[in-house]
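Shown next as structure tokens: one chain only, the form predicted on its own.
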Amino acid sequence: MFPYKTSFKIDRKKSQALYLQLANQFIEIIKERKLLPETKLPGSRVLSELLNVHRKTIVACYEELSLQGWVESIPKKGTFVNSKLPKLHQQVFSIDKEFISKKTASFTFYKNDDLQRKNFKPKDGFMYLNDGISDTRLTPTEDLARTYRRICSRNLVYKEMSYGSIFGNEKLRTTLANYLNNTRGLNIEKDNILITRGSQMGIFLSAKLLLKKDDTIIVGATNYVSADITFLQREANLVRVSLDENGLLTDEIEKICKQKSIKAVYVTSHHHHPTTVTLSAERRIHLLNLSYTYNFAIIEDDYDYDFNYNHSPILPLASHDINGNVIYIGSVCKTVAPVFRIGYLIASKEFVNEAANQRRFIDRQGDALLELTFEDFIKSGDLDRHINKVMKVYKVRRDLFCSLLKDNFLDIFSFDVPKGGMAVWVKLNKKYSWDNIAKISKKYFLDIGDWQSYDKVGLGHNAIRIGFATYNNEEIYELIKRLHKTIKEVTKV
């Protein structure tokens, strides 16, 4: 007989039911066929005294069992294990543990090598280099949780609890159309505007509306890395064109054009990323020209607009844009802080209704309760404010951490103070390498990064992008402290 009483372990601290704990451990001994299909259990009188529990516990224990179609009750016979229970099959593991998650799956599935990314995990100590994010520490937490308990608040707030629509909230796209023209010089309705997770959600919406295979999409020399693996998960063709200090030679992509069929150019027109240049005037207009003779797409992605500050920023190509070539994406992560996936695509109706048909398959709508929440944060003039304040503490900050590196490491980085912006592109000495630095540094618990990523196709130009936004005054003298040690072990080498 099978062994009930010393089989089944109940624990009474738990908050799961007592006939719940009986049922799933019931579950296991019969997948591992310890208890064969058609074998009978214990009446329920029986067992409640093998076990020691209450009548109705085993009775509810058994109509569980019952409703999931691992028992059968046969009328004045008793329960039986389904009789037509198939066998399970299982991988045998070798290590005795009460629970095993399995690393590999028991099934072919397609990967993408491009894809893979190291999970981060800080350690206690370590200082680490980033590409250029804001300090979260800085965010207006308190006005947003405010505002977010004032919306949950009102009587009304149900109505946006349920489905809406898949383009983003309404009352949000209204006020952001506003916004934008008013700030940035666009022409746009809230019918222009799809409100995304984020600029990276926009960047694929994009890509799956406008590559296919082999369809040709110009980038820069250098380029936002996260966008190049997206056009080529479309398996698209990138050509690269080179840069200066005034942004993409918009020349080469006239010769181009020339050449062969292109659909579409990415542009980081404000503070490319990662060199952090500026597109000029000149050459917008230029590329405007050309996405309109030449009938491709241009891919704006503003990720940064707000963060000048040596002057007003120049007003993005989406404002000249009277053709609709132009896709606009940008976000309020960089802004805010990035744990808020808010951001936007705007381009003309039609693309926006396309790319909005295409997200319900993948994020079948955002946030409501969050995207009013901000919605009310940008019309109240709370962003304005917020953006005023921490433009103020990022420009001390980049003037500090440009004059340490200049003062410490003149001959052996290279830079321009850039113009906005919360990185550095940061140029080594070609005698050196990241590599080294980025294994020596970690003595004087400094972490470097993910260097390579910066340099994917070889131009061998031997730069990292260095955030500065993220560090107060104090954190960046230390995080030069630690860099200066490990250089000058480097230069001894």
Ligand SMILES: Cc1ncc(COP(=O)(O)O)c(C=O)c1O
Second form
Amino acid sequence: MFPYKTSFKIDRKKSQALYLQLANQFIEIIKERKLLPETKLPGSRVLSELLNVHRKTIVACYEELSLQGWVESIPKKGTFVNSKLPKLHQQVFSIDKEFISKKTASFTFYKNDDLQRKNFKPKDGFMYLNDGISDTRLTPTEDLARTYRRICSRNLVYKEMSYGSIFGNEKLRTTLANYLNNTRGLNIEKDNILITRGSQMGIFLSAKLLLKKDDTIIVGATNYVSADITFLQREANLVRVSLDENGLLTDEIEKICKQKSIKAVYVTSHHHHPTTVTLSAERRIHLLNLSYTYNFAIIEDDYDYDFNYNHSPILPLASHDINGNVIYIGSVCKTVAPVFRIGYLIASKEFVNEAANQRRFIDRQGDALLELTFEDFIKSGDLDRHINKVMKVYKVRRDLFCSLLKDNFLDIFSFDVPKGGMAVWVKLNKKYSWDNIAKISKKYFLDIGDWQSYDKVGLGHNAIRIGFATYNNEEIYELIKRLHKTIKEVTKV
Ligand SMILES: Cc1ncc(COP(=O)(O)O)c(C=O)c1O
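Show the same protein again, this time as the form predicted together with the named molecule rather than the form predicted on its own.
Time for the whole complex; same chain goes first.
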């Protein structure tokens, strides 16, 4: 017999009526097929004694189950689990990843394994090599929170809290236009700006507007992987051009343009991702001229404009663009913290309008209160003060990290000290492999991160980006210590 006495839990403190508590538990038991169709349920008197409730509670429970169709009452015979209940194919949800991929809902959906990127959740006690992320401990959270609170307590704040502009908050667009004109030599108005949720959204929208199946886009031989994936999603044809210490070889771009029509060039001009090199002035002008001659768009992803340690930042390509061929993308996600999803796409008004129309159908609008907070943060000069402060910190970290790399791994790693950004492009002596390093480093509580993503096309450069900005000096020493132990084991014969 089914163990009725131990299978039901009654909570007399709950506001839910006892008969309903019992009915719901019966339903679960029937769904789990612990009580099969046609099973006779105990009479109301028996069950009321077993469960120590009033007989009327059981009667009401059975009535409820009968009304919902879970049981049927047959006069003079008793109450039975409904014989016509279909077998329920239960969904099983589990946090075990492999399990999810085997057991899923009963419908089909389109899955693209190319979209999978490693998601890092640092394990306890582990340090991991990131590709150049800011130190979120330096985020001016207090200042931002104070501004946010002040904005929320304004009398008319409710006006900002409804469905708003698909272009982003108007005040932020105006302030940003002034700020970028003054600091980056742009010549734009608010209508040239679409506020996005970060640079990635700008890349996505540009790809959506510019590329269709078989259209050609030029990217670096090594390139920011998420941009590559975004363009491939459009089924575009990615043509890769080589790089040297002055960035993309624009002569190669010219040769390609002579042979075929291209729609766009994607460039991380300030600090190329992943190699960190800066596109030289000469090549900038060459690239701009090519775009006028051959009518293609330049997607300029200026993801880490603010961080340049040896001289003031080089003005973006967009600042020299007189024909509106540059789509300029940036965000505060590197400058302040990745959690603040505020970025911008800057282009001709027509392009911005269409990008905003597209955006409506994926995200409707941004977070107006956060946008107003950043409007204040920029206008008050706080953003610039923050940049000046963290720049000094990151410069010290870059110098320390690079000098330790040089001193400890002479014949193992080669690299150039990056002029800017938050990462070093580290080439491993070809005698060794990152694969092996990544395996051994785990013993020393070091995770080598997403090292596989840097050479998806098989160039064989054997290099990865290692971010230095996230760690303070003490942590940098510790990281080098762990790397040192790893390398010692990897190189031992
Ligand atoms: C080259 C490059 N572009 C774009 C992004 C995306 O930045 P955001 O967080 O602003 O979307 C990143 C982030 O790492 C990046 O490295």
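Residue numbers count along the first chain shown, from 1. Just so we're on the same page, rigid core means the largest C-alpha set that superposes within 1.5 Å between forms. A quick note: this is a predicted structure, and the numbers were derived from the prediction, not measured.
- Once both forms are fitted on their core, the CA shift for residue 469 between these two forms remains under 2 Å.
- Relative to the superposed core, residue 144 undergoes a Cα shift smaller than 2 Å between these two forms.
- Taking 2 Å as the criterion, residue 365 does not count as shifted between these two forms: its C-alpha moves by less than this amount when the rigid core is aligned.
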